[in-house]
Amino acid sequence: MRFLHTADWHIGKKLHGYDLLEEQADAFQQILTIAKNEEVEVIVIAGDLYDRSVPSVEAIDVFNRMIVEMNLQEKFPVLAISGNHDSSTRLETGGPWFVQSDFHLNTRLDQAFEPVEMGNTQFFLLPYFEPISARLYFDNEEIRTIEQAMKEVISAMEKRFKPDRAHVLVSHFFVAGSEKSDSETKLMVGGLDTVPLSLLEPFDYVALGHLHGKNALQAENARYSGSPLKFSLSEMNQKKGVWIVDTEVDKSTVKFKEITPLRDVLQIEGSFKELMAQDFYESIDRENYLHIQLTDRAVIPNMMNQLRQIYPRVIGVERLFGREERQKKNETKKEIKTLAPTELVNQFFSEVTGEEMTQQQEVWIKDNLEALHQAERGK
């Protein structure tokens, strides 16, 4: 069985205020071309179809046209799951009749235990979920973290394994040992941040979504496809694309197929005078999304407006002069930005009261944050 593994389309996402729908439509056409050229039998999308739980009308229209072309016109079976950015309730609408055209879209935990069988492979489609869903499904109040939940989930899946089939897990979470970039929402509420890689050993291949770099995880049987587009400056040097996976019983082989961005994310450096010089700006593709590093020390009146007259997609301007001093001042801010919500509450509590939170208080905080997060996703 040969299939294409992609994820994190984030239809409707903006890059520093710039609409990316045109870039996303172009990336999709490249994915479709790869699927046809590689003669894949299935297309797998491992979550975050949309960028928001309530996507815009324009984003929904783009995604609908993608699915129509991919599934109804080109006749590719599609196996997809909801990610942490998707509203599982909204995506679930239409699921019963999607299946009639081989478009399998799982949005609930209970659906993951009924594998989709195609060729020599069983696909287990496990959507993004939180520990409370596993507590309710397994009727086990001891499940408090994603690791505890995944032990039960995978054990239940293994009972459905057929020995003469390859077994593929499609899911959307953070695996221990993975590397993040700036554009990913951190999944820390309720212990959702880490799934031990060892839990994934029963599967011949694990098609992951959530992290936007294809090299975020170095594992023999598990990979992130990465996002089709660059969604932040930290992804500037990443190669974007999809995995082509061939499964056999107890074995899988993979190869990466790169996507060329319609407009790239780049960084340029120079003085204001150099950047405004015609011989310089005509030597680069000004339609790209550009982060500009200025070497000037003096104040430049109306700087951003002047730059945007030549570079229409400026995503940021950084003054290199004094960067060391700014880095020292921003060190604390950066540390705070990387903290999980529970850690932020702990830090705030300690600074205000001068005491550490008790274990019971930490449990209350986790439960309430998890409930708030679940309520927000259901809007």
Second form
Protein chains: 2
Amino acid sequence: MRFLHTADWHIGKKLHGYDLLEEQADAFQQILTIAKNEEVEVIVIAGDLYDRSVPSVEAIDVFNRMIVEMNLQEKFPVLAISGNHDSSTRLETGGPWFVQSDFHLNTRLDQAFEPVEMGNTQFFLLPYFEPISARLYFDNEEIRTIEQAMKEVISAMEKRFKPDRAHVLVSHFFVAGSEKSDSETKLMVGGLDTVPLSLLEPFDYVALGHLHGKNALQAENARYSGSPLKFSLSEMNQKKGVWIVDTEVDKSTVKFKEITPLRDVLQIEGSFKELMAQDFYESIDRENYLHIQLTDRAVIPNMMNQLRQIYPRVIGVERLFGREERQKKNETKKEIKTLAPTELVNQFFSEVTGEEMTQQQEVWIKDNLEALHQAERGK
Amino acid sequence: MRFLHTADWHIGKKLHGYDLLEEQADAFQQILTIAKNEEVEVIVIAGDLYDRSVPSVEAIDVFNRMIVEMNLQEKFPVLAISGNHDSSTRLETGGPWFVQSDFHLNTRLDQAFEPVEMGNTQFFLLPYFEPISARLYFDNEEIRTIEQAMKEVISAMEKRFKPDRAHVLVSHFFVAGSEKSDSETKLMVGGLDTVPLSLLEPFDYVALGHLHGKNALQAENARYSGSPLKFSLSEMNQKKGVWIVDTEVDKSTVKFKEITPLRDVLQIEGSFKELMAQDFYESIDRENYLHIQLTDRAVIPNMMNQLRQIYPRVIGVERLFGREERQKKNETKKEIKTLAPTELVNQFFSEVTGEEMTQQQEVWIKDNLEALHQAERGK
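If the one shown is the form predicted on its own, what is the structure of the form predicted in complex with another copy of the chain?
Shown next: the complete complex, the earlier chain at its head.
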């Protein structure tokens, strides 16, 4: 059977303060067109439908229109899960009614073990969850990490496998060895959120959400769809789109269909004078989201205002001169951004005390960071 | 046909800091039992389902369970509207799917003119709206007040009347001459939110929400159901419950079915010594929400903590001694609370300038207060 795999819509997300709802509505229309042209039987959305647990009314309005059009008007069956950005309880509203028109939206771990059967395929819809949920669901105090939890989860799913069907997992987590972009939230305390690829072996296809690049994971049977739009400068050179997946028993084949953004995220480079020259700026699409690299050395008065007169969507200005001096500083900054919270605390502890943390101290930090994280998500 | 009329559930409301979700779930179960015993064909909820435009996840979870049980499990058709406390966009989620199982939840003015027909009755579900919505919907710049808007709204509804049916309006506003309680939000700038009873004459029954007392309006064909629970001390002596309504063409008859609260809101009076005496406190239900009137004159150290040891849900302590001195001060305070915002600005203007506002100034104030109010609600 043929389905479309997308994820990480992040409806309501802003890019350096710019509202992306128009771009998101446009990308959605392209996804619908692809679904129709490719004659897919199902649309799969692997989590992070919204960007925030409490979306704005504008975001809700846009998302509500999308699901009405997709499921009630265009009659596509939809299989979706909540991601780490969604509030599972808020998203759950309407769920028990959605199934009447084959819109399956799973937000709780306990829903993941009842596969949705469509054509030759069993779909297991596993929403984002924290280890604590698996600990409670399986009544197993040993479960402390997502890896431990996933072993139990997948083993429970395998018991439901029908041998004459293809088996698809829809899920939202970080698979070991995947490549991150800047727009993804660092999910969890050090390593606790990582799933080894080998665990996913039982499935003919794993439709992943969470990472925003379609090539984040290089695997036979598991793929991130990536986000439909670029959400950061680091995604500048990525192609965005959706996977069209054909499943047979014990096999899946895929192809990628590209989405052309309403406004792209790009980088331009030049001197202030060059960038402000009519010949230049009329030669490019100024409506795009632009990161500007300036080659000038001199101070330019009122620079930002002047640039914004010509380029309405500047997402950043970088001075290339003096770059090397700043490089080191930036690297430290960047490093901090990419460190897991436990590692950060570790470094801080060593700097202040001159000692390493004991194992007990590390456990205490992990438990508390996890609790904090959950309190945050509970909002 | 027979239906149950309730309103103002305010799921998630707190009473002096105490969470009422348990009481609300209990009251809901009683409503369901009444609906079953009375064999009603429809349950009508006239707005303010939630207490806040952005309800907590706990409130959403409780409400989601209620509507699943009521509509999907017990199979009651449900006719509901959003009230001034609800966010219409947030509440709208799922609406297009709900109708598949006869759960009609109207949140926008434009939905009000398509009646839902059940048995011998046409139900017009009119959500709470601001005059600006009617101004846009009817493309009529003259509409500045709810009264003006309601004239147009009801006239448009009458065009849809089938003569051989009973006609019921479900709505959420303040009808002129009704009696308020302390737990209702003062809706709008002075008088702009008031609908004269005479406008409602075309309907055989008007199922109202907004005011929390079932006797707030004394009229033949229009009633507030009141809230299912007491939400303030001023409702101490009110009976809470639901109306069972029987409609015939050109006629309706009603009876009231009471709800017994899981924990009541009551007042007790006595000296500190009397109230702390075992004989006394074991003679009453200490689990209730209690407002305490103390007759002592002396200072009582650590009073509140001691009282709470015995009475776990104290919602206020009042000293009867020195009452008269405080009375005047309180009256001024209370007066300010009950004044409409325009009147408050008027008084302030007079006090500061020694002059009355001109008509133009009054219009300006009204327009701006209205705009502020709408910005508030847009959240």
